[in-house]
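Read the single chain below, which is given as structure tokens and is the form predicted alone.
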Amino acid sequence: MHTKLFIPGPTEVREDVLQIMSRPIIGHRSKEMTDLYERIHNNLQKFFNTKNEVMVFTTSGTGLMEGSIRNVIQSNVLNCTNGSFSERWYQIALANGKNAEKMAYEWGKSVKIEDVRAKLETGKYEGIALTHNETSTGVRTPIDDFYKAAHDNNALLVVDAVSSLAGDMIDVNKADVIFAPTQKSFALPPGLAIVFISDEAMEKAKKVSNRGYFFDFIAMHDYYVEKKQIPATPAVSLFYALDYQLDKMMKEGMENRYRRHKEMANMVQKWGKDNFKLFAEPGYESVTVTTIENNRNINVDAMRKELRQRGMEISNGYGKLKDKTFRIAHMGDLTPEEIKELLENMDEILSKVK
């Protein structure tokens, strides 16, 4: 029996998308691959309404956490942390030899613009590393004001939109670097990650030493300009899937896609409030994943086991939040009808689980 995924990655992938991946492999230096990547490149710009540079890497979101820090930060970066994945990004900055300063918030809270602005006004930082949608806590931090604050102080805004891009309504033009993998709101298998890069960030990258090799934005850009291809061997089958999925996404339209995600979020968050308590700070709830506080102290794994027997899967809390919370994703190609079915099953299970 297929287990439908309501977890925050990998998300549910539809059968037609999986079938596209069974096409015969083409040479990664062939004209067919050139045409495929150029079409993906142009459609990503079209769908997200941007002229910013766009690149597709064969990697995870974590790969672009590292790549973005290496490309646009020479030394000083402000890492805003409010959960496990923003904390990981801080650790990545340190591991790459950057002078990273952590501005930490309690898990469940949003990063606040007034705090960041005060830090930026010192003139110390080249950039801010900000997680738009903290997957571990279900907290959403709006980015628009941070972009202005960064540019007012000669800094760049670098955004992890791992679990929100293509689900939440995000203006990618309000970030200098913004990235996401394909296994979350894009509703594709893991293995690709997409990044949008502003002209200012590309210019900064030219001046940064030790950008690395695989994630070098300048090398990637130059190779595309010259050949409309990718320097390293791409995951061809996943590019088939991304190309196909972009066509579907454009037919739906970003506004409709956002409304669907918002409707599902409202359903889950109402259920969470009625039965438990939301973990996220009020007003900062994610549009794509809800973290629910286990204030009834139920056996989360017992609930998840029963759900799996019914062909559905949700996530336990992440890291130090395990058993203290659980997470329900409402992202990708899921529908309100599927969310309704999930919640009805959870209502039945809750009457049995202690």
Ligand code: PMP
The other form holds:
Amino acid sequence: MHTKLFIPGPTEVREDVLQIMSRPIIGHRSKEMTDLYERIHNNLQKFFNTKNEVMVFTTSGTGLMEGSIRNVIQSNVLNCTNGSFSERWYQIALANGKNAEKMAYEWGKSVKIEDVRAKLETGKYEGIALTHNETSTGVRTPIDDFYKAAHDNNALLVVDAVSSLAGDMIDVNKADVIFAPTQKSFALPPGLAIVFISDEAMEKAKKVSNRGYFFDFIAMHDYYVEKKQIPATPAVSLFYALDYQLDKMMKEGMENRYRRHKEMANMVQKWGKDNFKLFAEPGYESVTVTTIENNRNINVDAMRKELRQRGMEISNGYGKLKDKTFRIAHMGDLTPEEIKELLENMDEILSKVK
Ligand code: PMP
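Could the form predicted together with this ligand be shown next, to go alongside the form predicted alone?
Once more the chain from above appears, this time first in line as the rest of the complex follows.
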């Protein structure tokens, strides 16, 4: 039996998308591949309404957490942390030898613009690393004001939008670097990650030494300008899927896609409040994933096991939030009807699982 994924990545991939990937492989230096990448490149700019640089790497999100820091930060970066993935990003900055400073919030809270602005005004930071959607806590930090605050202080805004880009409404023009892998709201298999980069960030990258090799934005840019190709061998089958999915996304439109996500988020969050409590600070609930506080102390794995027997999968809490919370994703190509079915099943199970 197929288990439908309501976990915050990898998300459910539709059958037609899976089928597309079974096409024969083409050479990565062929004319077909060049056309394919150029079309993906242009459609990404079109869907996200931007002229910013766009690149597709064969990697998961973590690759671009590292790559973004390597490209645009020479030394001083402010890592805003409010959950597990933003903590990881801070560790990644340190692991890459950066002088990273952590501004930590309690898990469940969003990052606050006033605090960031005050830090930026010291003039110490080249950039801020911000996690738009903390997948561990279900918290969304609106980014628009952060971009201005960064630019007012000669710094860049670097955003992890791993679990929100293509689901939530995000203006990629309001970030200097913003990235997401394919296995979350794009509703594709894992294996690719997309990044948008501002002109300011590209200029900065030119001056940063030790950008590394695989994720070097300048090398990627130059190769694209010269050949419309990617320096290393890309995951060709996944490019078929991304190309196909972008057509579907453009038919739906960003606004409608956001509305569908918001409708699903409202359903899950109402259910969460009726039955438990939401973990996120009120007003900052994610549009793509809801973290529910297990304030009734139910056996989360028992509930998940029951759900799996019914062909549906949700997630336990992440890291230290395991069993204290559980997570329901409402991202990608899922529909409100599917969420309704999930919640009805959870109601039935809850009456049995203590
Ligand atoms: N950042 C966030 C917010 C995430 O949710 C995740 C993955 N769940 C990552 C980074 C890491 O991405 P990946 O697993 O694709 O490397």
